[in-house]
Structure formats: structure tokens, C-alpha cells
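Given as C-alpha cells, the chain that follows is alone and in the form predicted on its own.
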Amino acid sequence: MMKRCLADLGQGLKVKIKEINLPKDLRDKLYELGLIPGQEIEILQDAPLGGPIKIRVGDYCLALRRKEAKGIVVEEPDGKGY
């Protein structure tokens, strides 16, 4: 099974965080703002020429930077992946 990470998604997919590959403290900042593994996330937006990507999670909205969504691994909210 390949790994895909949030930046390689166009928006309007529905997917779930698998792991996230970042250095600790940036990877608990992810984990306050309610990006964990298992977290069911909504791409709502991905800007051009490597702009950030707008996620919804839970109630709310949050862009992130394209390397930053580079470091999370996603998958079908089935568990099959890509």
C-alpha cells in the first residue's frame, strides 16, 4: 500500500490522519489543534503555487503550510488507503 500525505489530495476529499511524520514539536502542536491519528479531516481548500491547504476538522477550519501537510500521512476513512 502506497502512503499519501495531506499535500498530495485535492480538495473536497474526505480522509483520515494515519500517522503524522514531523519533529516533536511541531507534531504537538498538530496534536493540540485536534490533528491526531485517527482524526477524520476535510480538504476544503488547496491553494496554487504552493500556497497553504485549508483542512476542516472537527467544528472548525485550519491552514496549514504544504510542508507541514507534507509530514501527514492520510487514508480512505475506510482504512483502505491509497
Second form
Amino acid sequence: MMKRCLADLGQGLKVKIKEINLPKDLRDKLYELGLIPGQEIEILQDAPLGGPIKIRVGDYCLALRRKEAKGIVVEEPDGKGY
Amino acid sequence: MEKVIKVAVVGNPNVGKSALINAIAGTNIKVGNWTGVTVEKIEAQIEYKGFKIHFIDLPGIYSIANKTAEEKITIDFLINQKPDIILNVIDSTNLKRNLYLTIQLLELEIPMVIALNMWDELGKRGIKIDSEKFSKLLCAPAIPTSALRNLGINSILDNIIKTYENKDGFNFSKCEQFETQIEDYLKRLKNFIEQTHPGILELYPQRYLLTSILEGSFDGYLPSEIKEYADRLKEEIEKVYHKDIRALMIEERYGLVLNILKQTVKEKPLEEESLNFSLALDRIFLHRYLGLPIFFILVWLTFEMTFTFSTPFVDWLDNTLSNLSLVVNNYLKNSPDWLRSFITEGVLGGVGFVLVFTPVLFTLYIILSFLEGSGYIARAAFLMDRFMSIFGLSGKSFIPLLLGFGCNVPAVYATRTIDSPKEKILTALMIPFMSCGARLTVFAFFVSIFFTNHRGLVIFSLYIMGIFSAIVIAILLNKFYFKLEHSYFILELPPYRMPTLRYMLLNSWIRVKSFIIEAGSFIFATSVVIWFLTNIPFGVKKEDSILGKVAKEISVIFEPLGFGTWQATTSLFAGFVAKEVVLSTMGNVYMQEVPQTQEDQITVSQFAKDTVVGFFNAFIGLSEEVGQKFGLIEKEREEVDTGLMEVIRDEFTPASAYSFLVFLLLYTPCLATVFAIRQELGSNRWMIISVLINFTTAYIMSFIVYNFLKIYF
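How about the form predicted together with the partner chain, since we already have the form predicted on its own?
What follows is the entire complex, opening with the chain shown before.
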């Protein structure tokens, strides 16, 4: 089954983080911000022209570049894969 | 003797730390920079119940992983400066992520007081937090606070004192407990260090030492045996858990956080109203198509308001100072000429240079505090990120650069909204290339002599050349020095909040005060020195003053650029101080002696009356100015008689005139900008580099332009 990443998904979807495939430093930074496997996130908005995306992590909102969003592998909230 | 309690204020970004410190300390706040880095340092000292409490605001951070400049400053301060107490400011509406840092801070074994800030917003969201149980679980008193409602301020201070007095009876060790196997690894590491290098255990908080070695974030000196042992432990852990230790420990800490939340947060409603409000606003401000136009309108408003609102006050200050110099002149009428000239031109002129910037800065700071405090700056960064990333910058650099077209000085100070130190330096180095309003006066003068048929085109070409140079410099610096292109952009978009007027005014006043004291003293001192250089020996022609003689020597280097005369060189010297004085200096040096014109008389009482009336008129002027375009820029300050135009027409060719303008555009904008860079970047080194970059670019570009034009025209 193909892995789905955050960058592929459309606005308004709720997903769960499965794993983060990014350089270690960046992964740790996202981890510390609460983007740990199992955390639910919601994709809220896209910036124009391939700019960053806005997501909701629990109680707060975060902006990420697409490049980073590509490394965040997600699954459906019930944990069944995508 | 009074006891001094040193309190380090630590917390995530956007939790209202500075608003809380403002609420606690009022105007007793000092802004500066951490030595050697471009991160802002805020300190405050107050007296309370017989204690002196000294607050040091540490940069906003999400963790103490020792990776970013902000994290390094925090760790270094907490370990080496040994504060008595940590005041951990937490956003109560975003507990989970905030508590991650709190748990990490416990590892430092420093007594802690927790401020549950934004407490007033909880009610709106229907959340209840059991703050007493919270205190028990985290081994630290947790006090509900709100800077907005002035809630909990005294309680924070009381608890700081209470915690300080019970300092020794504090027990930290029980509050962070990982799962047993990880604790076992930590114990094994401790035993190993005890056996091999027990001294190290004395140097650092024990828990922090062990966890940070295992996580790989420890920054101090470690004997290689310990490193090797830790690496072996890490390997072992990875084999058991199929995860690296760092990820494991972050997950463990989040596990502890969830556990605390489960026990203390009483109600969790389904719909969070204030977050929804923010989401709705973002749907407008970050709209795929509307977002950018709205942003540009807001930027335009910022620009307009900064320069328009301050214009009447700049004029008022200008008038007051020139009246004051008349009064002083009158008062000193029996003193020697040189003394009168020194006091009115050197001293009062220097004070004037500093003061005329204050209305602009104050207005800008108010607008910036609003944009920042409301959460919009983060949105601006979000919107402009795609575009700015082309040059290795992020969205946050855009506003400072744009402000540069009005005046470079506030633009440099606006870089404080950029968190990344490298990006901040790069932006500050680009700002002088943005052609400011003062340069436009000189452009306009020359254009009206040489390029009457293509005024707009010539001026536009200069602006473009400035932007082009800035981009080239940015790309080069980035490629060879900063290497920002691999950087990432992870930015919290905090909820929209209304900053209080008190906070905005206080914050702006503190910063303007710090400009007057820090950059102001340098600007003043330098302008006094320049006065000496242009007036000594006293009474001679400008040509024979020290500056005139130096200019004669130096002028040869401008020969290849087409304007190698001592007059042009002296004008450039003047332009280094401020572009506003270029034309008047040219009048002086090209026309030789200009007869003294100011023989107006003014009495002291008339002066006092004019000053007061003028101040109130400025408010009336304010309402008139609103809506008028580019107040500061279009105002003609220089009254240059047509005589100078004739002389300039003879002295320059169109090619050398254009080359002169290019040089004027690209070299150091003014002393005030130079010292603003020094103050904002907290470094002499970057100040000097900035001046060198500007001068070199100006020289190269003028050379190219002049020699190119010489061939074709």
C-alpha cells in the first residue's frame, strides 16, 4: 500500500501522524512541537502558489513548508492506513 | 541589606511573556541584546516586600534541545548564571505543548514558579484547570495569571519570595519519572560517571546532565569514555525499542504531560470558541486569493501611518530646535563665533539628528506591537514565505525591507520581529539598499538639472538598482556565508489576540528610550566630531578645513567614477552623516561662502509659547496629514537657490551625475542607520561589514554605470 504524506492531502481532512521521515534534527523539532506518532492533525489551509500549509495540532496551529509536509506520513484517524 | 532574587523568565513563544513582565515591572524594563547574538534581551528590576527581584526574560523556546540560538542562550543562562528561580510562563489554552518545556525545565533542578497565563481565556472556552493539583504534580506553585486583566501579579511575586525562602527544602527529583527501563539506563550512565569522572556530576544539574548526554544534546566538555559509554547505551536502547533514544524520550515526556492533563483539566468542551474565531479570521487573512491583497493593503497602511502620523511631530521638533538655536544664539551673542557655531550647529544639530527619528520610531513601534501582539506578523510571514524563500529568506523579512523605502532606521529596528539570527542579520544588511525618502530629495534635485525629459524613469531606475543590489548581495552572502537555503520554515500561527493599549505604549516607549540612549549617543557624538572636522581651523573656507583637506586627498579615488572633485567628496562625507544635509553641503562647498542669513530674533517666552502651541498644532496637523501621501518624503526641506543648479550643471556631465546618484544610493545611508544596525544586531562587527558592503557595492556599480554611459552618451 502506498504511503500517504501530509502534502498530498486536501484541505479540511483530519488525519493521524504515522511517522516522520525527515532529517533527524527536523524530525526532533517537529516531535517537540507535539507532532508525535499518534497525534491527530487537521489540514486547514494552503498558501497561494505552492507556499506553506497550515495545520492544526491539538490546541494550536502550525505552518509548514510543503517540503517538510512531504516527510510526514499520515494515516486515517482510526489507524487503518490510508 | 536587601536580598536580590534572580528570576529567569522562560516559556514558549507567543505566551504573553513580555506582556506579563510589563504588567509586573511597568517602565523598569531595559531592552538590549544577548552578547554576540542578535537575540533580544529584556531585563527588569522591581522592589517587593524588602526584596529586589531581578527578572531576565529569556528568548521564547519550545524546548531546551540546545539546537537553535535561542535554546543555546537559554541553556547557557540557566546553567552558568544560576538563577534563583525559573518563572515558567505557560499559555493555559495550549497546555500540552507548553508543558513539554515545563517537564524539561524540571530536569534543571532549579526552583520553579509557574504562571498559568491567559487564564481569562479559559472561561470562554469552558475549560477548567485544577491549579492546586497542577502545583502538586509539577513540584511548583502554579498561579493563574492574565496580563490583560492584571490577574495574579502579586501572587506571582509572593510565590517567588516563598519559593526563594524554601529553596533548600525543594525536592525536584520525584516529578519527572520515565518508564522504568529508561530510568535504569539513566542510572547506569550515572553509575558509570560516578566511577570514572565523579567531578562532572558536581558541575551540572544531575538529571539534566544524564538526560542530555543520552539525548545527545549536551554541549559541554565530556571525556571520551563517557561519550563511548553513552553511545553503547544508545545502541542498546535502539535495539530494544526500535527507536532512537531522542524520539523515545520526547514521547516519554509527552506521556507525562498527557498524564498530568488527564488529572488536572476538568472540562474539555467540544467547540473551542476563541480558536474558532481565529480560524475564521484566518480564512480571510490567509485566503488563497484574498490573503495577499489584504496583506499588501495592511503593509501600505503601516508604511503610510508610520510616516504620515509622525510628520507633524517631526516638523514640530524641527521648528522647536531651530527656534531653540536662535534663542541660544541670542543668549550667547557676546561669546566668540566659534562657540556659538559649536553650540547651535554641533551640539543642537546633533541632538536634532537623534530626536527627529523618535516620532517615526514611536509610531512604528506602536504599529509593530499591534501587528505582533495580534498575531498578524506570523500570518504575513506565512503569506510571503514562498516569494522570500527564493532569496534564502523567509516571509518575516518582507516588512522590514519595505519600511526601508520610507526610512532605513525604523526598518532596521523592525528586524526584531525576525527570530532566526542569521536571517535577521541578512535582512539588516539588505535594508540600506532600499532607497529612503531622504535620498529622494537629492535624486530629485539632480534629475531636475540633467534628466528633465526622463525624471520618473531615472528615479525609478535608481530604486530598481537598489533592490537589485540587495538581492545580489543576499544571494551571494547566503551562498558563501549564511547558507540558509537548507533551512526550514516551521512557524506557529498563534490565535488572534487584542494587545492592550497599555502594553503597546509601554513597549514602544521602552524601545524609543533605548534608541535615544544607545544609538542616540553615538549619532550625537559622531555629528559633533563631524562639526569639528568641517569647522577647524575655525573661520577658514570649507576647502581649507580638515574635512576639506582630507576630501582633496581622497577625491582621487572617485576619479574613475566621474566625480573626483573635493566638493563632491565633501558632499559624500556629509551624506554619510545624513542624506538630508547633502544638498545644503553642496550649496556650501560649490558656492564657496554663503552669507549668514539667520538674524531673526526670538525671545525665550516667545520660544516657550511657540513650542507648546506647536505641539498641539502637531495634533491638528496629524488629522490633516492623514490621507495625504508620503508626508515625510515629498516635503521639500532644502531650499536650494538656482545658483547651485547652474554650478552643478557646469561641474557634472549627465554620465557623472548619474554615477554620483548611484553612489549616493548605494553607499551607507546615514549614521543613524549604521548605529541602528550596531544596536539591533548587538555587534560592531556587523556594523563594519555593513558599511564595507555598501561602500564596495556603491563603488563597483558607479564604476560600471559611469564607464558604460561614457561610451554611449
